[in-house]
Amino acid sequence: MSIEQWIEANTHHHSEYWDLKKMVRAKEEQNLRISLCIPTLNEERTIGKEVVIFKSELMDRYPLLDEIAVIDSGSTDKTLQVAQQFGADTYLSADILPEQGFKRGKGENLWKAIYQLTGDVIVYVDADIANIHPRFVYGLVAPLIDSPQIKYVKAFYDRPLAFSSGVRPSGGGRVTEILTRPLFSLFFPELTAIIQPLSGEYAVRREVLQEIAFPIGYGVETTHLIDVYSKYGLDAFAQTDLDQRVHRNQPTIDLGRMAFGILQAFFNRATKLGKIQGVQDIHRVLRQFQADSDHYRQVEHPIVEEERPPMQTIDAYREKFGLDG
């Protein structure tokens, strides 16, 4: 199947899935359990609205979700209290698999969710979405319910940037277009069919999540795509257009740190797969500049893309989910 054929067959729009009653019936017929994970760190401003909308529409009105869980990295604001107040299960990442220790990073939360949650499908949705809507869940779950061969569904959308004066109509996905898409074009051209590879919203079957490693930082989404593609091919993926996602703008200097982490994760995978050779002793410190009047100072940011191993290699997980039985 060519990239063009794959895009035609495996790219969807959330409006295709307006019949939630039908979706729930199909889910129940397949005896699927679906869990929502929202990873958080200091998201008290938006987490309440997300939990309210998902619980009221996708648990109470249409029982598509079996659990809604907030996995938190150690917020210092009221994120956990707000989420719990509105009906989410709340967990500190550090309290899950404590014998494995705690590493700060979004990927850590996503990884520990595999152990903590019980779904056959886990949906990940970021906590900072200003225009949250049930489509951010059902648009991703639906292709998995409809097609047993689909294993991993990514979101894509327009990404206007939210400013105090309103919404700027374009400018999102900057790291995707200047880094990830060029890398994929060079080394994994089929993955360029994924319109937004770095989107934080995706739904995945447990059988896939438990067998892939998780970088704890910025590289988690990129690594997921490469690992799933390497094992199952492009046909295991689908993607859904969710129209628009309004979120916080990040300054360019922060995006530089994100890109540095993604590059590390990419080099690690590309080297293991034989796509790149001779890459050794990569430096793990990003150097950026800060200007103060006529003084220029170099600022160093140590960024190491550590990885958690596949969850199915963890004894406690194997025992909990009966993998040795």
Given for the second form:
Amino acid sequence: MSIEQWIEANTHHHSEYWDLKKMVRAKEEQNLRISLCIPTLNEERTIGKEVVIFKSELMDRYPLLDEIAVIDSGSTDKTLQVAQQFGADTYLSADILPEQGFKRGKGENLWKAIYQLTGDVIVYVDADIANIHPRFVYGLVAPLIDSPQIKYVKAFYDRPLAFSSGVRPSGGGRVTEILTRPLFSLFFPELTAIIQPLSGEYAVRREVLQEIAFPIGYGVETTHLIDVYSKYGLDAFAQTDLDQRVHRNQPTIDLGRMAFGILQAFFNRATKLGKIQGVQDIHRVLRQFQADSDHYRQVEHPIVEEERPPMQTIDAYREKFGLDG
Amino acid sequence: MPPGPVQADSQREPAIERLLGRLPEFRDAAAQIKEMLLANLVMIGEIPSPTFDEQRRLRFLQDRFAECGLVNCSTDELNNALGIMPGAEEERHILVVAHGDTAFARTEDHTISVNEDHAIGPAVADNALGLAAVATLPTLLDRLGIALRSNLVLMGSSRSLGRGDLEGLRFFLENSPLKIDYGVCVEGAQLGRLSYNAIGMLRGEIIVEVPEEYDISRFGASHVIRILNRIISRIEQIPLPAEPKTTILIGSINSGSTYNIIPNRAEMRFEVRSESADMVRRLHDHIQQIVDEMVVTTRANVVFHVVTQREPGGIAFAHPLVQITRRVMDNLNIEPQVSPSLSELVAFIRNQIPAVTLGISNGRNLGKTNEAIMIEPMYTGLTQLLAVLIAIDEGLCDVD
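Could I see the form predicted together with the partner chain next, after the form predicted alone?
Expanding to the full complex; the earlier chain stays at the top.
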């Protein structure tokens, strides 16, 4: 299947899935259990609305979700209190699999969610979305319910249809267009079909989640795509246009740190897969500069993209989910 | 109106006591569906809905009605959203209405955030919460297993505010084949609000314009801001009686664009309120005379438009609907804030339908982009609304 054919067949718009009653019926027929994971760190301003919307619309009104869990990296604000008040199950990442220790990072929360949550499908949705809507979940879950061969559904937030001049460029944010897409074009051209590879919203089958490693930092979305692609090919993916996503806009200086983490994770995968050689001995400190009066000061950011192993290699997980029979 | 099932005083009081005794149960049920109420609040409130452009918000409300299993869910030609919960006896119709428009432009950021104890965003109190309460009512009735005898007509009305002049609700009441027996108007804020009558009111605007070639050096001529200033001074000098209570409020003036350019247009908006319809008419005539005089003396183009006018009226304080509402509030520790209404209630009064206006929660920063509404009191507000509905349904508010 060419990239064009894949886009035609596997790219959806959330409006295709307006019939939630039908979706819930199909989910129940498949005896599928679906969990929502919202990773957090100091998100008290937006978490309340997310939990309220998902609980009301996708648990109480249309029972698509079986659990809503907030997994927190140690917020110092009222994130957990607010989430709990509106009906989410709340967990401190450090309390899950404590024998594995605690590492600070979004990827750590996503990884621990696989152990803590019980769904056959886990939907990950970031906590900082100002215009949250049920489509952020049902738009991602629907392709998994509709097609057993789909294993990983990624969100994107553009609508590459008609524009005033006919067509318009369509894509992701700054890091996607400047870093990830060029890297994919060089080494994994088919993955360029994923319009927003770094979007924080995706739904994945447990059978896939448990067998992939998780960088704990910025690289988690990138390595997911490479690992799932390497094992199952592009046909295992689908993507859904969720229209607009309103969230905090990160300053360019912060995106530099993000890009640094992604590059490390990418080099790691590309090396393992034999795509590149000789990048093992690389520095793990990002150097940025600040202007201080009339001179410049170097600021060093040590960023090490540690990885958690595939969850199915963890004994406690194998026991909890009966992987050893 | 069709008789309610409870008529005699000997039956009425025990029925009221039974109803009041159920208030804690109602409040618990309301608190248990808080996520649904808040989700409705957010999803409704984030759809911009300026007056005359309410279609999307009210269409969403109509969909909510349909999802709750209401019948005849529709929007009429003025975009009023309607749904009916059929009653067991279907003899009387109770209309619960919240206005669906806001004073905020479509271009305003309508994002609402939900915090630990309050929700915040433009028009979240006025009137996203009112609409959310109406949208959540069927679920609350369902959770409590309450089947009303009356047909419950739920409505989000269009064209209420400002120049909308209650057109949506007026249109419905004047054109619907349904004969409405009672009305309840729902406002997001404030909890404790109790309106059952209306005062006379006139909202007007005065526009002063001069052409580019206007000769400002001619005796009597003046530039538009000075002319408007003179009009305001004259209005301020009108003697107002203590009884009937009468006020004139100048709410807005607007003219000019920068420091050093003489404007050629100035406008003001004002409101006259009085307990007497005759006093409103006399003040209208007085202001018209001031304007006419200003045209003659300045040769500027000065016009006076009446934007909205209301007649006083309503039900008496002693009406059972008011009395039972007060008892419900008292039992819920809500302090009633009795005030005459200028909003939806007026349309009911015009059609001689007994009605009250109730608020659902405590709000602050009303009318600002950071308008906020408290979460915890919402359950009490919803309980109050439900109890008044049941009282009407059981005939406890009927006049013997």
